[in-house]
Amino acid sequence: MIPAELIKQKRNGATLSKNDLRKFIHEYVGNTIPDYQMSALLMAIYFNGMDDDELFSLVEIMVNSGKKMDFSNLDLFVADKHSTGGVGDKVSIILAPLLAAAGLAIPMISGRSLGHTGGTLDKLETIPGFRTDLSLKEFQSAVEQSGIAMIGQTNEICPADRKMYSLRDVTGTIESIPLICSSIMSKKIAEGIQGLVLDVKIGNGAFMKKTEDAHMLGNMLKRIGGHFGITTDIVYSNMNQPLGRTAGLWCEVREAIDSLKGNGPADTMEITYELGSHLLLQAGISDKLDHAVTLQKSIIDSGKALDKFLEMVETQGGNPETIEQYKKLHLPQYNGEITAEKSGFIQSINTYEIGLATVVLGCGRAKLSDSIDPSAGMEFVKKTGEDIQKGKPIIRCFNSDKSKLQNTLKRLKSVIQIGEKQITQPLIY
């Protein structure tokens, strides 16, 4: 296997054999093949795609590049949830403890910010002391003890995907459907789960802007799940505006805690309940959608979901007592507003630009070495369909770096369109 020849084959649209692909990835993980050659292969895949044989091979190679979890000793349905990436999407932080409180086992491996989308790991790590770098032994123990753990990829889990994931973020190959699918599903398969629900975002703030592309992605994810024996459900949801009232880092954790206390924004909770219902149905805990929704609401009202979140925080190194002071943590030094230039109704929001602006603000990384600011974020005072008066705030931005704040405010000046007609749009397709 000559790396340059393999790259040329894929560049020219050929189908790569499992053996050649395995050798290429194995040598990349072993640092024999450099980043620039993997970047070239990723770009060739981006332009030419992969057929199912290649795709299943890629997933299998990624899974087998590391260790796999085994929760067969648990008398619980083992499941997970994943979103294809959005702005303001903090659902995992709400849903994982909610489902664990309902009696499922949730071993969740999450990612960092990618392009314009936020990362669950970056948000969780704003919790003082919270560790997302548990070893697999610690991870397994936490799930067995509490029914839940949320970590990042360790060196033991899908190391091939770990290296490729970071490279995709800085090489313009994020949106490749085969690469998205193989990255998501390799980690989920390695978790040892039985069931999975996937939130495939559609809209100007999603990687999939068009419905047909989202369906292609969803169908591919479902085929991979079926091939590897995982019950897989797909939910398609709207990402033409940020989800919830905040986007950023600690501010999203705050919103998640509010949601676990029963005070979550309507759209955030609608998505949460929809996704959770699929897994409760898969697990046989509920037999109807309306019962699954009612059950989740009752678990939140009882305080059990918040208790499970606090238990997870303590198990993973955080101090639950700090959560009691959550409104006083990571207070930003600076803030500014985007105000309405005229009165009317919010017609549209350029969510992609808002996502990029959160990176500028300090919530994400433009390059791998960038640090992030836990106090950085945005509050969406008004959203699509809501009325606004001239001069009133639409978006509030905050962080602890004044120059980044000023650059962000400049970038946001034209992301909101205001018109005379009130419009509505579905949240779940």
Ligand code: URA
The other form holds:
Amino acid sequence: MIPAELIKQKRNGATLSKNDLRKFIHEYVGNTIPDYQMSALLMAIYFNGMDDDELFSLVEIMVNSGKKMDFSNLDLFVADKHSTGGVGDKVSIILAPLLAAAGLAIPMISGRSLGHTGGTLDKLETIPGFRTDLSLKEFQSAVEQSGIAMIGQTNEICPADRKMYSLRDVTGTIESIPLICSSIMSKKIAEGIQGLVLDVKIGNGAFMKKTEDAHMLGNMLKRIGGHFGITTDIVYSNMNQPLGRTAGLWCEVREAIDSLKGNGPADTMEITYELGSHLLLQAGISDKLDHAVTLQKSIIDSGKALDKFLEMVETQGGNPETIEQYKKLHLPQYNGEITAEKSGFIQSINTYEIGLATVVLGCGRAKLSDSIDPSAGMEFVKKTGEDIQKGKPIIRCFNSDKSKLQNTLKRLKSVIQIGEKQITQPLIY
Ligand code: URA
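Switch from the form predicted alone to the form predicted in complex with the ligand and print that structure.
Expanding to the full complex; the earlier chain stays at the top.
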């Protein structure tokens, strides 16, 4: 296999054979094929797409680049949730412990920030001491003991996705339907799950801006799930504004803790319960949607979901007592505000720009080697449909790097449109 020949084939629109694809990816994971050749292949896939056979091969090769979990010894329904990526989406941090407290096993492998979207892994790593790099043995025993563990792609699990994901983030190759699908599904298949619910985001803060593209993505995810024997449900949700009241790193963990304490924002909880209901139905724990929602609310009210989160933090190296002081952790050194230029109602929010601004603020990476600032984030004081008075704050930004804060504030100048009409929009399509 000559890498440049394979890149040319894909560039010219041909379908790659499983053998060639396997060799290319194995050599990339083994560092024989350099980043620049993989970048070129990713760009060729971005432009030419993949047919189903090629895609199923890619997923299989990515899964087999590492080890696969096996939880068949557990007498529990093993399941997971994943989102295609958005801004302010902290649902996994709420839903995983909630479902584990409901009696499911949730071995979750999450991703880092990608492009303008936040990553669960980067958020979780702001919990002092919390390890997302558990060995397979540790991952297995955490799930067996507590019914939950949240980790990242390691060298053992989906190393191909780990390398390709970071490379896509910095080479303009994120928004490719087959690349998104293979990245998500390879991690999910390697988890050894039986059931899956996927939150496919649509809107100006999602990778898929158009409903047709989101449906194409959702259908492809479902086909991959079916091909690999995983019951896969798709929920389409609105990403035309950030989810909840915060976007960033530690501030999102804080908001997730508030949600687990019963004080979550309405939109965040609506999506959490919708996604959770699908898995409770799949697991046979609920047979009706309204029962599934009531059950989840009662688990939050009882404190069991928060207890499960604290148990997970402790198992993965964090200190639950630190979490009790969560409002005092990672306090930012600097704050700034975007204020309303006129009175009225918020008409629209440029969520993509907000996501990019969170990267500038210190929540994401512009290049592979960039480090992130746990204290960085934004609070959305007002959201679409809400009224605002001239001069009052709409977005508060905070971090621990003054010049990044100033650059962010400049960037956010025209992301909010204010008008006279009060807009409403659905959250779940
Ligand atoms: N989430 C993933 O895990 N991978 C992607 O490519 C996009 C979202």
